[in-house]
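One chain follows as structure tokens, the form predicted on its own.
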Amino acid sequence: MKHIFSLACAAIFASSTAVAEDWDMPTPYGDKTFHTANIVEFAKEVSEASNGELNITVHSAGSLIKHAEIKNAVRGQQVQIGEFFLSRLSNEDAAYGVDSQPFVATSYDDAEKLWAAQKPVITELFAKQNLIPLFSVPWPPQGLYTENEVKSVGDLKGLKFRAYNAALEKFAALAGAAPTQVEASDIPQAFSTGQVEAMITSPSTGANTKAWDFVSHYSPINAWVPKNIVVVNKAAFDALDDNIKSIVLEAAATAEVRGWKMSKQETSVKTAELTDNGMIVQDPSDELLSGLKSIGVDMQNAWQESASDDAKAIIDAFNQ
């Protein structure tokens, strides 16, 4: 009888071991970035709630997969789950990049409204690539970093400008600057080598890359509120037990709420950090803001001419 009981226990143990899953999760940003901190907490909650049946190892700062390759790595099942900057995909479909269109959504309230309109559309687009979006978290509103005070758009002419997606490349070019694609982790080196001289990014990225080491002025122009997104491979998700699926979805919903709160806190905390480290933080002049918004209008008009019906549907829903 004891022998039978021992065999039964061994079978149960083997069964529980067999269903345990270990996922790798590449992310583009460093451990100090609030996006990464939020994702680490998400992974911890999944592991604890599942009693170790699903463990997610976070590989931050592009250490496992480079940023530009993360989406396809998840799609191709090289990894099961990953995070990336959503508007990087705008060349695939403009629907992915509506949150990076200049001066469309410039506040957290507008960003939340835009995400509500965007989410069902990109969920369908991702489904065609066997991907499932789990949650999305915004960066703080984007501001302008320069070495000297910028009073008008004309002051940007000829500057080597850091870009991180197609929309910002076009925005910089229309401002007369020379855009260059540079990842967040490479910002200090890009400035120190003269590859770039100015940038538009969040106060979070500015503080995390110690922008005060290479520029002196920051202007919160609040040009847009872009988002990161976490996606999971559909086959990997479908292979989970229903209980584990529910745990992942619940943890994802919690991470989205927590991430938005963290982003709002970042705006004030990191802007203060810029000031504390000697940067001149000042509101944009009316002339500068007017000129930048004029570029935004031109970009939106051009965008409407080439955007997909899905993308236009997002803006229509947002404007209602």
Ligand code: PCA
Second form
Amino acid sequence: MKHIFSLACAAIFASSTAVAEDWDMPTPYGDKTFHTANIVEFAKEVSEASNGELNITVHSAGSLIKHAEIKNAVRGQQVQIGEFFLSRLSNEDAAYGVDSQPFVATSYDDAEKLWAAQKPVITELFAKQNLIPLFSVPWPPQGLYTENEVKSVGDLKGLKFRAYNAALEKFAALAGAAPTQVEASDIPQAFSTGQVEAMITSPSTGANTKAWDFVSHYSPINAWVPKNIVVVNKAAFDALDDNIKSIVLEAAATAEVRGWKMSKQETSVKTAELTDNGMIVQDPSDELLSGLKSIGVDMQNAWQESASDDAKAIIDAFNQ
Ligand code: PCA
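The form predicted together with this ligand is what I need now, so please give it after the form predicted on its own.
Below is the entire complex, every chain and molecule, led by the chain shown above.
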């Protein structure tokens, strides 16, 4: 009897260890970031719903894989799943970058509409790299951080400007500023060492990096609403049992809805945090806004020339 029992235990143990999976999930963003809180909750839901058969460990702030390498790390199965800033892939295809084009989609409603048009196109592009997009969540609308009040585009001239992707680099350069790429987690150091003196980012990233330590003005220019995306390696996903696959997809759908909600809440909460810490939060002047928008128009024209038909179709669908 005892023998049969231990055999049974061994069988249960063997079968559960055979199917239990441990996945690593790198993200460039730190623990204070709402995106990170959202993916930690996603991982928890998957682990709970699967009774520990799939455990996802989130590695924040670029601790496991640097931002620039995350997509390829998932592709090469160095990790099974990961999060990154979607428009960083615009050098591979313009379709990845539509959400970071200045003044195309500037509100959450726009962003939702744009994502609906973008999703099928990038899903196909990712499939060619054996990647499956699971969910995507926007950052709050992007605003301008400067030491002095900016009344027109001319006031940006020569400012050392922090950028996080090619579109922002181009935007800053066209505005006469001097852009440098800096990861979100390196922002405080970049300001304190004088590498940069201005930036465009969300109130979330501004508050999380204590922008008030370096600059005194914030202007919610709401120039675009860029997204993070979570992708999974197709082979890793296909290797899961069907019920675990469903659990992952369900948790992903929940995380997308929760993430958009969190993002919207962040906009007001984090803008208030900037004010509470002494920053002057000021709507942009008409002159500044129209100057920035005209740079956006030039960028959009250039974008149209470089984009594939599928990428252009995203914008057409969005404009309908
Ligand atoms: N925060 C990230 C991306 C966009 C945002 O709001 C960053 O500044 O790097």
